[in-house]
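Presented as structure tokens, the chain that follows is alone, the form predicted alone.
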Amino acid sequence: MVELTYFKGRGRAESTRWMLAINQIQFTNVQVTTPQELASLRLTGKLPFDQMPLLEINGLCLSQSTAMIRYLARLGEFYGDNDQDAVMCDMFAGAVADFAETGLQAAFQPTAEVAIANLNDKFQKFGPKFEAHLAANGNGVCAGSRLSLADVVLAEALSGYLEWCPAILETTPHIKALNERVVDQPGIAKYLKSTQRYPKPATEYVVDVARVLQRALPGHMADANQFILTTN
């Protein structure tokens, strides 16, 4: 059984879910919802760096999202056809990680207007670069001649942008076409329609993360320090 352990939400585990989905690998979301559950998980020794997400697959306990998606890309042959394709996948995926960060932080912003402004600003920085690269590659994908991990992680990052800014791809036809191609892949299409797909992150997710990690909520939220342990 393949298990992916994380908070009750998408977050940094979502790119791994998309890679599992495109490989059509069945998996179970394991939710960590309290500090005690996280402490117990750490005691098992399954978290090499005491951090989630954790992917348990083929007898391995994998940490770090970048390692997970690359492992799954190799399993499913989503890493191009040669070393040049592979390094292009890695380079593109690295840029996407920077691009995706603003989407990951959107739910933590004080207002929807701030989140949307940040997303639009970040897209203006990265969108033209992605669009130009896709146009230059000439075959509708980020690296090589067929779908790869680079395309999957880009589409996953875009899914967060599109939930806040539905028209954001209208001026980038190559990105829009690639995104549609990825989300139409059988495994991903099935995942996106399934109950395993968590909803758009909102206040509940922000609170859940703070509770588990016993850290402060964003400053604009009431009782921001409610989960921080205090000692007398």
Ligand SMILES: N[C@@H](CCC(=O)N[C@@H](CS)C(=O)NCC(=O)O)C(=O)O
The other form holds:
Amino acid sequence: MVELTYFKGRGRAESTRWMLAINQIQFTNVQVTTPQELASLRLTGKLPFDQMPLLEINGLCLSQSTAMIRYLARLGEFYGDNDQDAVMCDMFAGAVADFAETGLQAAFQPTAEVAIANLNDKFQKFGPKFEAHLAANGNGVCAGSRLSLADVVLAEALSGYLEWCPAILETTPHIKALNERVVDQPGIAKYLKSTQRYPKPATEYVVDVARVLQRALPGHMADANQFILTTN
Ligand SMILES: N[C@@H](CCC(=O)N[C@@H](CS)C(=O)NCC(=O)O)C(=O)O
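Moving from the form predicted alone, what structure would you give for the form predicted in complex with the ligand?
In what comes next, the whole complex appears, and the chain from above leads the way.
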């Protein structure tokens, strides 16, 4: 039984879900919805850094989403064919992580206009670089000669961008083709249609995260400090 423990939403667990999906590994989303549940989870010792997501697989309790996706890439041979491919996978996955961060933060912005402007700015920075690399590579993938974790995390990040900016890939045909190829992979296509795929993050998700972590809500939201734990 493979379990992925996180908030009730995509967030930093989503790239791992896509890597599980492309590997066609069945998993359960374990939802942490209260600060008490998070406190209990921390007491189990399963969170080495007190952070989620937590991936329980093959007797391991894994923290750090970057470690999870690489482990799953090795299991499913989505890490290229040699060390050179692997380092290119890592390089692209690193750039995608920077690119994806703006998508992760989109629901936390004061308005949709701000979120969309941020996403467009970030796409202008990275999109042409990804496009030029794919064009030069000539085989449609980010690294090596076949699909890898770099392609999967790129498509995962793009899935968020496309929900806010549906036309964003219209001027980058190589990225568009790669994205379609990844989302058409049987395991990914099945996952995206399943009830395990959480919806586009919205206010409910932002509130859930603040409540579970006992953090302030974004400043534009009413009663922003309502979840902050008072210690005196
Ligand atoms: N680099 C880590 C980041 C993990 C992270 O920041 N998790 C947040 C929730 S998204 C958390 O658990 N925060 C509580 C804490 O840091 O104590 C990863 O990608 O897994």
